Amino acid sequence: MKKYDCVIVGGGIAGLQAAIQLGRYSHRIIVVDSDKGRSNLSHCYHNILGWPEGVSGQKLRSIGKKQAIDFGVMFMEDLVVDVAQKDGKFMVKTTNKTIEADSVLLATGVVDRIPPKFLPLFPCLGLSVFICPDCDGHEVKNKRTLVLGTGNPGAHLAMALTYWTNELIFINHEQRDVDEELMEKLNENNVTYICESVEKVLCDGRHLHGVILKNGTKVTGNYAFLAFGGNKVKSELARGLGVELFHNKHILSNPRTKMTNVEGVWAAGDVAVHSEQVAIAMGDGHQAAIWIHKYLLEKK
């Protein structure tokens, strides 16, 4: 079995910038990772430094892989199971083989709910559909835009967004109530409320026109955030390790070096807790990978 000085969970954003610092290293580094990660369906990052017209989470990837690669990182492209540690070693079980490591950086990540009724909007994501305020609420200022979501999620959603544009449809897609002191204010901000099921999206490639209400009602709109909750935050790995995790699942870890409270555990990106931001899953990569090396040099 080939040992590795470290075993990076996840070949997202956070996970790449940490696997080219840790190559700049000359560590052994292997990434494992399943490829379905939600880096993979923004189709344009519109506020990161250096790409003004915006740039895709494939690309950012694909660039990444390349650099890490040319530092000698290795990469695998699989599902991580289990991660137990074993005689000061950690055992990285994937569905087709185990690895062993002296560090494990969990950058797992989070995957975002998104009902099967709205996945032909994939191709749209990031140019004409959204999930995140505060990455693209700029998009649709003063624009006619469209809140697709659920009870006080899209509620909130579209208060957010109402700094940007005062023309806001909330679709209340699944029914679910929403608090009377949110209703008031949506009232208060003319956001117009529908309380009904979405029957049909409307969308040419990456173009939204809208969406057709299960009453058989058409509301039209070329911009959309989706707003429906329940993420799945992917920290199975890290409570197995006994990790310690935030009450929503996110996982706890040193600001300054971002190890957990288990030694030898690192996490970075949106599985760990912070707002869930690009330029922060770089930055969290970056910082890990700096006291992983370290540690690896301590335990030399």
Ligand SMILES: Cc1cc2nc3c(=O)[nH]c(=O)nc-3n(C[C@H](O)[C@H](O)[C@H](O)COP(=O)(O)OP(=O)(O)OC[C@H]3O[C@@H](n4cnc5c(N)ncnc54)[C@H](O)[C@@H]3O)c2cc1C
Given for the second form:
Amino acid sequence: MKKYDCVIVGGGIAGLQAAIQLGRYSHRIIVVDSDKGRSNLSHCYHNILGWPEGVSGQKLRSIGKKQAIDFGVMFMEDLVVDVAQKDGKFMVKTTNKTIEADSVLLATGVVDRIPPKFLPLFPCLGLSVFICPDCDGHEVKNKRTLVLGTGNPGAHLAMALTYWTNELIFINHEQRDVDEELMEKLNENNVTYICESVEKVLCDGRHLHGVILKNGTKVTGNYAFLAFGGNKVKSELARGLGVELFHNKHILSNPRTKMTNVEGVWAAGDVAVHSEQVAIAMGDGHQAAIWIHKYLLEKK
Ligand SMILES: Cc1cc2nc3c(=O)[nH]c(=O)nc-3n(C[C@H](O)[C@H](O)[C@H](O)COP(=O)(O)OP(=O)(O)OC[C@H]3O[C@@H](n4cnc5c(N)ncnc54)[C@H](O)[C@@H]3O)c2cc1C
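Based on the form predicted on its own presented above, generate the structure block for the form predicted in complex with the ligand.
And the full complex, kicking off with our chain again.
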């Protein structure tokens, strides 16, 4: 069994940035990634320093992976199913092997809940269909925008978007309850509310044209946000190790070092932060790497 200084679980933005920094210290690093992250979904991040025209998540990932490989970092495409501690080491079990390491960085991210009906919108993600107002509210400034969502999560997102546009249509696809107070706010802000499920999304390539509702009505719109709630924070491996979690399942870590309450286990990126953004995931991964380096030096 080959031994590594650190196993990075997750090769998205946080994991790759940490891998680059740890590779530059010449540590023995392996990134195990199941290649299904959020950073595979957005075809255009708009708010990243150095990319004024935007950059896709896949492009950032492929550049980042090459950068890390150039510093000697190993990569394995696989799913980590368990991490356990044994005699001061970590045993990282994937679907087909076990890797031994002195430390572990969990950079496993979050998975958005997007009901199957909306999967045809994937080519539009980051271009005409968005999920996060802090990332992409600016893209719909003064534009007619659909909020395709459900219940309170959809209503909250519609309210957040009133900062950017006053032409908002919230379609409550799963027809879950919206709190009375929230409904009043939607009314006060002239958000059109439709409580009906979507039968079909209308899009071609990167362009959205609207949706057809179950009752046959066509609702046009070239921009939309998705807000179905129930996103999954991928912190199961942390829980198994006895790592402390926040009530929403985000991993808790020391703000200075990014180490969790379990010595030798770090967390970075969306799995650990409230503001789920690329630049924050990069900073988090980088910061974790600096402290993993200090830890490894002390161990040697
Ligand atoms: C549609 C969309 C648009 C977005 N737009 C923007 C934007 O414009 N600007 C912005 O700043 N942010 C944006 N974001 C958010 C941004 O994508 C995330 O903040 C970023 O991807 C977080 O990086 P991460 O490394 O924490 O997680 P991810 O990029 O999700 O990477 C996590 C990786 O871990 C892997 N993984 C998970 N569990 C395991 C396991 N058990 N074993 C092995 N591998 C595992 C996954 O396959 C994945 O590759 C957007 C997100 C989406 C979905």
